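First, one chain by itself in structure tokens, the form predicted alone.
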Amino acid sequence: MTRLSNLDLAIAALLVVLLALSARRVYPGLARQLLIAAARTAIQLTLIGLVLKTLFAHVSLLWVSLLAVLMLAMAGYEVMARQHRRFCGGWGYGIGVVSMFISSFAIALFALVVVVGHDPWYQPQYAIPLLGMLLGNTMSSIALALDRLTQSAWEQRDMIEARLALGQSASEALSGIRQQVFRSGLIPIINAMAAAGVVSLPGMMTGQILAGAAPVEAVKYQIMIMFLITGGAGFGTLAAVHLAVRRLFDERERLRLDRLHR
């Protein structure tokens, strides 16, 4: 595989800078966000590259677990930060973390022990990239679903309270919204699976091919990853929506929008 120089990376970064300059007059706030996101990408990926280099040289369950917990904590923060009306207190952070833990962590462990079957199962070469892909996609699905749920509950509060007044349960009053929310959370994953191999070549498959792997073997790994990501995103979204709906209502099934940031 051809090595990339710092000059090659600088040329690629120039595209982002040109885009930010082009968007500055029309979308000044977006231009700043683009540059900050690009800088974060470069710094974060460089740091994780150095960390992974050390982990690969010294395989340890303790260090792999610590990095996994750090990744989960950062993913939980990103879920919270993307909410327009997030829950007050620890719930704004906790719902995302708990949902990703019971979905992405469980599925990653299942894949490493049962599907991949490498010895040791916590080999960082497999464990960290797999968990990273699961967390990244699950994080996006949960963030979309929670944002849509809280915003819809806020905008349609009169309708929800009217249904409650007519004797419907909290679950019945939110049934239509929950369906839309779950669909919104899974749309990116469904689109990715539908377009894989026809419109786009997924990232892991492309990386393996560039590294010299046989295309057929790269395809097998990509199919496995896509199915694992779908399971993680789907179960994580289900868990997050379930926890969020319970938080939106009290024990007497009254809508509690005061639990959301205004």
Given for the second form:
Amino acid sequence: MTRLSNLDLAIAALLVVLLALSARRVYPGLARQLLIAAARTAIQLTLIGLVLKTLFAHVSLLWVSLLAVLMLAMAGYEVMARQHRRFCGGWGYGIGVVSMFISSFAIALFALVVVVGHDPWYQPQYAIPLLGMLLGNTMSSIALALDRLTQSAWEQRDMIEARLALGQSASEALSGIRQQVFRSGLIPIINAMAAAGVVSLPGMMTGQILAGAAPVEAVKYQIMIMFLITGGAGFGTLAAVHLAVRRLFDERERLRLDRLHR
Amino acid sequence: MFDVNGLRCRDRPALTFSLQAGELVCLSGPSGSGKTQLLRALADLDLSEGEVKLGGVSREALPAVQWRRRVAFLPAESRWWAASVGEHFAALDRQQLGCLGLDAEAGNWCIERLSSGEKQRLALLRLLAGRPEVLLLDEPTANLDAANIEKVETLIAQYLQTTAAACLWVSHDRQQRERLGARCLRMTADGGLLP
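Any chance you could show the form predicted in complex with the partner chain after that form predicted alone?
In what comes next, the whole complex appears, and the chain from above leads the way.
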């Protein structure tokens, strides 16, 4: 693979800076967000590059697990930060983390042990990128779904309470909203699968091809990853919405918007 | 039949009163005195402390869904979630539609095209369709003209008579309260009840 120099990266970064400059006058807040996010990308990826280098040199289950837990903690924070009206207290953080843990971790473990079957199964070259892709996509889906759920409940509180007042259960009163919420959580991944290969060449496959892998082998990996991501994002969203709905109502099936940040 | 004993919502004073079977009681008081809050608490939509009993059974003894079917709250503004009127009803009573001056085909009507008065009358029918034992009505005639107000008053009186249900009716209109000839509960500005 052709090596990239720092100058090459600087040229690419110029593009983001140009965008921020031209957006500055109309969307000042957005331009700032854009630059901060770009800076985070550069710093975080450089750091993880160094971490992975060390990790690959010392294959150890302890270090792999440690990094995995750290990634989960960060993903939980990201989910929370993307909520317009998140749950108060530990719930705002906990719902995301718990649902990402049960979906992403379980599926990554399953994929490593059963599907990939490398020895040892925690080989960091496989484990960390796989978990990273799963967590990243699950995180986006969960964040979208939770944001939509709390936002809709807030906006449509009168409708929900009108249905409760007519003797409907909490899940009946929320049925329409719930469908929309699942949709918004899963639409990105459905779109990604539908457009894969026709419109877009997914990132992992592109990376493997750039690194010199045979396209057909790269495609097989990509298909597996797509399905794993769909499973992770889907089950993660199911779990997160389930937990969030339980928190949104109490034992007397009252709508408890006081449990959300204003 | 419907006994409220020491009911407190948030920092409001505790309220105690009861409704007899088939009785209609008017609730009045300055705005902000907590009339709607009281109805919501009785329907168990808001947190509240104290004892509320229906026919001797306290609300905690019933699942929330059952309690709200039996103690039904009609909000001042109705909400509709499906496209047509009929989808909000298990079965539309044509006779009741007629009593309120609504067309027998009202079930096919589109929600978007309803007037506020039609919405209010249909919301009342939707509430009655669940055959509740206690009606908690929050200004159920606020959007209606005189002729329709009378129709609603008659329908509710009939309902109470045939089912022996009790009714707590929030009304700002002194004439209406006199017309209904009911006992009156008056709330004070701080949320207490006048004796």
